[in-house]
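Quick heads-up: it's one chain on its own, the form predicted alone, in structure tokens.
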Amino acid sequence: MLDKTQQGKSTVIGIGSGKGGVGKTTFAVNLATMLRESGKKVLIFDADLGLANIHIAFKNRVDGTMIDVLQGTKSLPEIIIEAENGVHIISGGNGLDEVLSINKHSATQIVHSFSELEGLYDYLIVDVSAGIDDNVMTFMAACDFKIVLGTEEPSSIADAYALIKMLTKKEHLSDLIYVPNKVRNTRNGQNLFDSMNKIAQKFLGASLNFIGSISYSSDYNQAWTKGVPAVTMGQSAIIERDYEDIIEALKQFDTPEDSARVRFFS
């Protein structure tokens, strides 16, 4: 088991989108990986429950999900599993069985268990499903930073608007951060993200946080196919530049303490 960090508290980062393909699990790994490599204990919860597959990104297999924790039959600690950089690994489950096992109750417990790990990582970072579900709202809200990934494309603009819509209205929570994802340069990116924040000014009265863009590039197909995270490969400098960038700016970015929603390690 990991010694209890000297911060004692982790940063929960949550990442979802309105809907899938948009990047979001390779936007996760390659985040944890950067967070590695610079010294921080990072845990990555796959919380696409039901079609859970970061591990793929790793080459790991899976020994327990987290429906064996919420069935009894295993512990959280016995179900994680450490990629070879170090970065660990929180399966939701894969099948369609686990999906439907899920309702809110179950999110809420999913949330609670993580106390048991509170202290030994630096950051969590929760890969949440696509979609605007129960589930969805319940993992979000419960992190520190909740970032929606989102591209260029007319329909991921459409989905993320109405992630963001739940979560400004249903959750009430007023400090999203919105990531495109897949940009020609970091210009693109600031423009997407503008054009998407005048969006949410205009209708949801809500303003939407910039901490930088991704780039687009073709190390990301083969990164999957290697099994390695894309930031390790060492061919593209954007790359690193983006994540290194957006880590930046998390640490200047100052979440709202709100003691009565349930949260992560709380």
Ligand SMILES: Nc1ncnc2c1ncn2[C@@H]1O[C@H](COP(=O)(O)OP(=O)(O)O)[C@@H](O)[C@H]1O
Given for the second form:
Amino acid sequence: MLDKTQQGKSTVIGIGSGKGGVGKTTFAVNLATMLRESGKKVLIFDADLGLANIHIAFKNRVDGTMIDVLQGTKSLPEIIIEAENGVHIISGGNGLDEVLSINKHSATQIVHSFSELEGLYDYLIVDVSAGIDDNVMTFMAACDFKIVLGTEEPSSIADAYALIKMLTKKEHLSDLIYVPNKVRNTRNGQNLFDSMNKIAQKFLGASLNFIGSISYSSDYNQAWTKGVPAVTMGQSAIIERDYEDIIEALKQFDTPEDSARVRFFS
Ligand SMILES: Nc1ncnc2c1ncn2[C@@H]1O[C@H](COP(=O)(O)OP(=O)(O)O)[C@@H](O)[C@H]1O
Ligand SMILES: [Mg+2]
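Next up, can you give the form predicted together with this ligand of this protein, since the form predicted alone came first?
Full assembly next; the chain just shown is listed first.
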């Protein structure tokens, strides 16, 4: 078992996108790895219940998932696996039976179950599934930082906006972060952010927070094939810089305490 963290307080980062395949899991894996390399204790929860694939990114085997916890056959600490680089992982499970066993109350139950791990990690990164269903809303609202990741593809812009709209209008969240992914360069990333921010301001009356963007690199696909995080391949300085900038920007943020909500570790 891990020692308690220095401050005893975990920072919880949720990553959603609306649309699938835009890079949430890749982002979660590399962000976690960079934080781990700076000495932090990091846990990733793959909240894509029934379709979890985070273990593949680390070439790990899974022998228990959140579904086992929901069914009462395993405890949360029992299903935590450790990747080679020291990042800890919890799988949301995969398989049709597992998908069918999840109901709409599961997300709240899962969020509560994390209180068992309180104080053990500096960071919990929640890789939220695609879509905008109730579970997605519950997981995102339960995080300190709510990151919506998107690319410049029209379908990703539309789905990221739909997620931002739901989080703003239905969950009444006002501190959303939008991170452009697979951009050509940082200027292109800033432009995509500005466009999304303008739409959110105009139609939702909400301003989005900027923490940087992630450039396109074929290294990410290679990394998946090899089962190692792209930031550790050492092939591209841009990849590491993107994540360093994002981590630095996140540190500048003060997350408002909102004890009225269902939250991880409370
Ligand atoms: N910045 C990037 N540049 C290039 N390819 C990327 C980038 N981010 C993700 N990808 C690729 O996009 C695909 C989908 O990524 P994934 O993380 O599985 O998306 P999601 O979890 O949102 O479904 C993967 O093949 C991954 O390698
Ligand atoms: Mg994914």
